[in-house]
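Encoded as structure tokens, the following chain is the form predicted alone, with no partner shown.
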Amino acid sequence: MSEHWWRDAVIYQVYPRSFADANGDGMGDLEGIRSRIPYLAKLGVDAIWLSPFYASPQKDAGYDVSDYRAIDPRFGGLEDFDRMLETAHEAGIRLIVDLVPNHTSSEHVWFQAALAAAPGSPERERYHFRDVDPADPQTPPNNWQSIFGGPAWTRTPDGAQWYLHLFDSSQPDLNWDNAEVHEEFESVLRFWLDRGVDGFRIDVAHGMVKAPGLPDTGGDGTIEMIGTTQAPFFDQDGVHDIYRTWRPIIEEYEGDRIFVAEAWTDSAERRSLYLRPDELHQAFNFDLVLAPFGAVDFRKAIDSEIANNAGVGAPCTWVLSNHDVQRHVTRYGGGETGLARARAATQLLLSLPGVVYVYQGEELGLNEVLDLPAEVREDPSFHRTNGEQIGRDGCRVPLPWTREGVSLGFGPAGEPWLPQPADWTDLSVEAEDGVEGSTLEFYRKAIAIRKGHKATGLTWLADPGDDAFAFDNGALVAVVNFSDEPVPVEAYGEEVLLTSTPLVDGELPGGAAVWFKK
């Protein structure tokens, strides 16, 4: 395992509920993940990012943590975690775990103690409680709205106070002005580092710190999590002080361990502040998640990210899909067109300097499941908005491993926690494994070529067409055609290393990418 592996790694996100179910209860688990480590090793990834597996009532799929030092029984126990981690390390794969420091579950022992204590007590100081105005008892302390819909404030059972929750009412926000909160999370970091994890992905890394006085936001108080501007509760400068205390902790441990920020900011400049040498190692670039499939928008996002991260000496961190956004096959139009564009965009990412994150199932070409019945949906945003927001369940449907079976190989028995589309049988691992031209084999080949042709920079070359671009990354020449029409590419090289869609008479089809040997 090389030094500073995290500067050019390919990291695979595992969503535990939906990856692999070993015990047949319909929900993924740690033993299921362990059993599929050989699959990930063959894919060629350097590390796994594991979404939450902590003890939780699962009101928000584990992002409502009731105990940061325990495994939810749905997923197994600490011994299962240790075995999974050992198996991953034996395969040369590192493990990054999710950390949720903005809020706890309402069932966390701290919040239960706060509800049992009086207003103004030390127990309540760990969260954001505010008195109810007797003259106006129905109006919350400010106009902040929950990311999941509705007010960001809920009355306590005794009716005397409100408590803040930027997400679901079962996820009360912690008060990071409180010293006990700092001490607790420093202890949690050490607990998992001592067990051998290789780093942490920090959920809502731009949250945690709130502006003094909790002032109203502009307008009606609604702020979108995705593509947000700076707000009194997001991207406050004080959050950087927290990370400056965390960085020395992780550096005490051997093995080049890292922090990864989920930081939605209004600019690459603001995002790069999280990556200063005494703070975090990586921060997801969501600009390409938000960008339409087009040369101008992609090139602007790439240039901005490279320039700003160079200023703080941090690697770029590229991503197209995750558990919070619509899968990019569907975002790019769905069907054959969407899949072709998704493969081209992935090939582009794998030729850029920096780190690439792959969301489970994208290597199979999975689409967003848009027609899930209301009765099976679990995302709180769907329920808090009475279905006005469709929610994120569609990108969380369990993976298809085999062509047949009640859960397409996801588990040995029982229906999966979300139903899989019938046509996923042709997108299963079994259906694609070893099949020339399949999306799975395309990913395997692209990742393998990347390892031998790692980017050392990026130099733009003459465009091959109006909605296409080309660049030299120091190890190969990449051409990406965002248009619907073919473009000539013979001038860029003679030996083709990889195409997302085969060339036709020296031309690159629409919605395709090609790598040439230098």
Given for the second form:
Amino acid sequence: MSEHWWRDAVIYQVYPRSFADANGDGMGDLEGIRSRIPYLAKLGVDAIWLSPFYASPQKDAGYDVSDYRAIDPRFGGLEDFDRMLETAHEAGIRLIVDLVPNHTSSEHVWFQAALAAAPGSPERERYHFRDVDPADPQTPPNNWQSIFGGPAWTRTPDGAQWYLHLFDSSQPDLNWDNAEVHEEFESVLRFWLDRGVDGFRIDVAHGMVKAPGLPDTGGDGTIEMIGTTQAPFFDQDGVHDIYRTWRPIIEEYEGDRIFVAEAWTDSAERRSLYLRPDELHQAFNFDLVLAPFGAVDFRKAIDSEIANNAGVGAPCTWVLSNHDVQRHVTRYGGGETGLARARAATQLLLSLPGVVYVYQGEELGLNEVLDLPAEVREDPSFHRTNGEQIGRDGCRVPLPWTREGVSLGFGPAGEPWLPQPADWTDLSVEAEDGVEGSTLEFYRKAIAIRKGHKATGLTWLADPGDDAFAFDNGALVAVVNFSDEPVPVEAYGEEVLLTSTPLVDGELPGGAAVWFKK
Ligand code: NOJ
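Given the form predicted alone, corresponding form predicted in complex with 1-deoxynojirimycin:
Expanding to the full complex; the earlier chain stays at the top.
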């Protein structure tokens, strides 16, 4: 056990809409999550990261918050939240909640008050409003484009001013040069800390501070959320001052609570700046989300994360999937090959030094659902680009819990908010539970073995073949074969602790990983 739980935890992301639906309305809820805590305890995870469950018009699946201190009625009420938190804690599972400080919903009282107030008023100062140029009323104040497509500026209903929204027009950006915004979020932090949460995942943690004067970006103003570079609205140095005021707040509370940043930066070095000792505890490393399945790219990402995070004394934070990216089974080619590679990559992550995030359903081997009809898609990026960006609904389809039933056990009744593919019957918890070799049992076993074999470092060993690597993490020896050909692995150990795909005659098949006892 390391000194701090969050330095080597396995943290499971629950996407509330799609995890478990207790009331049968087709959408997940907090009581559904509570009822499945035993499942998470059996999986062996240390903590849950819960995506937004706050009051919200759900224009961006809850990342458009209209009241930071209330639960959306679709998910329950504050009593349900408290009960769920208590059940998680009783099971020894911590809970990290999502905080969305870059923007509010346009239905938030502040934005409504801003629209009702005059240009230049204190109410408008909490957001980024700019006058419309009467000589050129159609041209926004700068060339910034919304991450979800189209301009990042929309005109107020009276047409007199523009307001900034890096995401959907229903998500106006807050002005972090405004003292009230700081005070409000400090108060929101305390509200949830007082309720007992174990930390916060900070949404768009690199986005709150904008360059003075809101200058044009280079090019046509289009910046991708995923794999972005520095921009006048992303990864500005001033954002670090916010975290230096938040860190002392969280440290006032007992229980070793944490902040984890969603910070897309152009390098591991820039990302590690968020992890200086007086700032945040973790920052997702998305390099492996972006890396093709291959030894060279993976080793590069691993080395740079380890080196940069060591420089600031922070744990590495490994991620393969989340609610914004294509599920890794599908990224790696789908079908049997994609699943085998996904299991190998997961086994690799679980043997690296640091923290591992697991996205709900990956423990079942779920694939991205690619063929959702346009009419059921909800992601604003799909609609704002007329389908040019396919959007993120395909990784958000409700989990299959049972082989049968209207929503494969997701809820007691009602169609799920997104339809599940018919073949998810075989990927349901019921179909995999207790079945030797199933992906669910593989995850359970891998997480259990990891608990007794915590990595203390990483030393590369001689490569077993082309497009394959091996390392000693201080507790076990891991070999990962990214190629399609088997590689001999007998030289790395005698006793196999775990394989993602069984060895054949002392050889590790293509797209597989093995752990040997040291
Ligand atoms: C990142 C979140 O993960 C994503 O789902 C959301 O759409 C944007 N931030 C905007 O809040």
